[in-house]
Amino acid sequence: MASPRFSYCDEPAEPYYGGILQGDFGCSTKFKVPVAEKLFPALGATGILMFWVMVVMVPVALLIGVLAGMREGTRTDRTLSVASIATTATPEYVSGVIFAVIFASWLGWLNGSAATATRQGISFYNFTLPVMTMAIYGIGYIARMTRASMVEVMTQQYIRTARLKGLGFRAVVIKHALRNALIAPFTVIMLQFPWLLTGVVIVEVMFRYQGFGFTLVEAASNNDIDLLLGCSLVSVFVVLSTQLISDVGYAYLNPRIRVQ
């Protein structure tokens, strides 16, 4: 007589068509539930904190790109770079400890652990420290590369004529250098989409948030093949939609590039 794979996810005795076009990512062996009410709600999740991330991420690093390529070869550039890069050679394990000692410990400003963000809700105070430990890196990174593209772009010659114009220095930056310079990080922020998916495994294991890095390490540490495998599918999937959008992105963005 047929029996069910697993008998608490209530699967059919008899053989079926399904599969994860039919939407059946299978069973959760750690969980006992099916893979899908299991990995929706935790992408939920890991999707509230990326979105946070890029929101404080994004502006700062472009700011701070924007800055430095500005001034090049000043003081506030050489202050700018160098804090760019300690923060992009700190990794997220080393900061997220420096982070909770620092506001949790010692100031007690914030929550060290994020786990009540998934029980009782998103707050300042349980949400902070994981957002600011995911951002931190990006932000050196992205503001690296908008400096360098901001540098190149200051020095084209149609930023000379804007000059010899008489426009004002803020007035060259903003209507003509800047919409140029933030062409290729474009194609940064995009790539840190794939990123993100490697960096909320520490993270969300650091803090207890229970998202989808976390539930990506509990799939692993118990053998539960089938969520490892829905894990693994949603990673490729997000890796191959940001990398399709950063192409097509950068075509739009650069008339060069639709010309040819």
The other form holds:
Amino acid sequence: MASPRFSYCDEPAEPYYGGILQGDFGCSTKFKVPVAEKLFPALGATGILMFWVMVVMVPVALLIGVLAGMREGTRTDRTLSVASIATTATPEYVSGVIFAVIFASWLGWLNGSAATATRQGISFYNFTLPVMTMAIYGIGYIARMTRASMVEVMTQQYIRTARLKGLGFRAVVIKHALRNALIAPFTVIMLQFPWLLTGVVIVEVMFRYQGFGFTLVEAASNNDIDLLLGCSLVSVFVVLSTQLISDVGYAYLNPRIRVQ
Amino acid sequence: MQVETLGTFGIIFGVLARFWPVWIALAVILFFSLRFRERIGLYGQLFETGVGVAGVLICFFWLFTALFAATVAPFDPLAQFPIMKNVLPGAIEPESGQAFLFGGDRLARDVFSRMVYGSQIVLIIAPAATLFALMVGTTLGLPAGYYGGRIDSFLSFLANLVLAFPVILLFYLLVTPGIRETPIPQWMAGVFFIFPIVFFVTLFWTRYRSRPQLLAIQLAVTLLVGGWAYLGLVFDADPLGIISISSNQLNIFVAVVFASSPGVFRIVRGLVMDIKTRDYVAAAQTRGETPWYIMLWEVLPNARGPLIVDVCLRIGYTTILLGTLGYFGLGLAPESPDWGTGIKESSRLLRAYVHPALPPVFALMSFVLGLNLLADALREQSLKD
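Could the form predicted in complex with the partner chain be given as well, to go with the form predicted on its own?
Next comes the full complex, and the chain you just saw is listed first.
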């Protein structure tokens, strides 16, 4: 084997094609380690962040959407709709600043930086702000989709039938309407991934959380080509596979859709 | 050295007073809109709901702020006053006697003036980029939806390719110095900016082909104005020297158009596939009209409702994208007063000074909120008919 290209990892000086499928993405010049050593822990960290974001975002968004769409045109509906429009108008770098000002600078309840999360593990104190910031932006969009789909379902004939046969409003909503109304939001949630990825980058940079987005920005701003290529490959792969899952899941959830 | 400061009421009245041209313009617009409400169609119907009024008012507020920026802002957005570094809101600049209404930033510039001038940048780039994206998306979406088949598969594949790519990566790739030095952005600008010209030429050609005199005038005007703007924007070779754009701004422009035109494409394609099955399209086909005439003069006007709503939403989305670019310091110059750059600058020092962060944050949020409310009201009104 020829002499290595860099002192910190055993990559030959001659460029060659291969190794990607074995997880060998080359060498990171910024962090002075093989790319895989940096990329996969970062992905894991982002996975934790995403998990908590989903745990917060999905139930809240679905609840808001169902409550708003249940009785169209009431005051609850109007208030919740305007609220969800307001959250879609606040991108992460806006809500992040606002939350950091309120909760970290003025009230001092939460830590304005998640840098400690990498070493000491996540806690309510250092992890709430990033999760909250990311969840807020997504909530509005998913809630509006859920509302639209719920409104449509509530005008269907079978809902009227259920009402006419004497079921209570609550039973109709929970047993008959919900299941059909949640099909559309499912796809929307899965299709959110490319867009959550932008959010991840912003939030991780803003709160200094050492995840995938942070690595991506570091790689791009330090001309670390191998790491940047690795990040791009992984992110495109993640996006494409979620879209595939959403298509398959949609056909599974809604039997009326059949691929010819 | 100690600087004098205004109290809370002083700041509030100061801000309200600075915006006087905006208030007058808003009052005039509101008066005429309410006066002639019945006669101005969809725009007049917006004033029937609270959401619509709020949306219209917020959008006009920022429009007039951008127009009258020179009058509203007390200072130059780039001027530095060393004594005013990081001062709290309301501090009075000793030499001119004017107050730094929202305080000073890290480099001792007036935050209020920067916010006001920032609106100019945002209100020029975001709507313009959205319109170009609309042109590109429409010109490609019409044939994809109308012809279907292989053209559709090919164009949809391209659109999905761009959509599947995370926006942020796209921006990093398009705006990194390595790419900027290559002629790629200029090629892309050349490709994107030809679309409006093609669009208008086809538009007039299909309709007025049988009236050569009228057609000649229209084509001449289109080619003259379009070619002039094209030379100025793409090659920076405007013979009169009026239209020019810095290469930084061209880059951002191209990046934003590139990222948002597939979305327009998908919407237009879907609308065309729906409208294509209507009777009036069949009638036009039976009359023997050409496909492009049907697309541009039968299908497109009937797709305008959803498209207008989409444009409103998309301008908001483009504003957010511009902010993202500014936040990562991509493209725009680091001293540029636009809101995204302002947020980036101030969010780093949030622990020490809070006040420079808030004005650009609330400016961006309120503008996008206004556009979203407007889109919501428009959708509601157009569903009513």
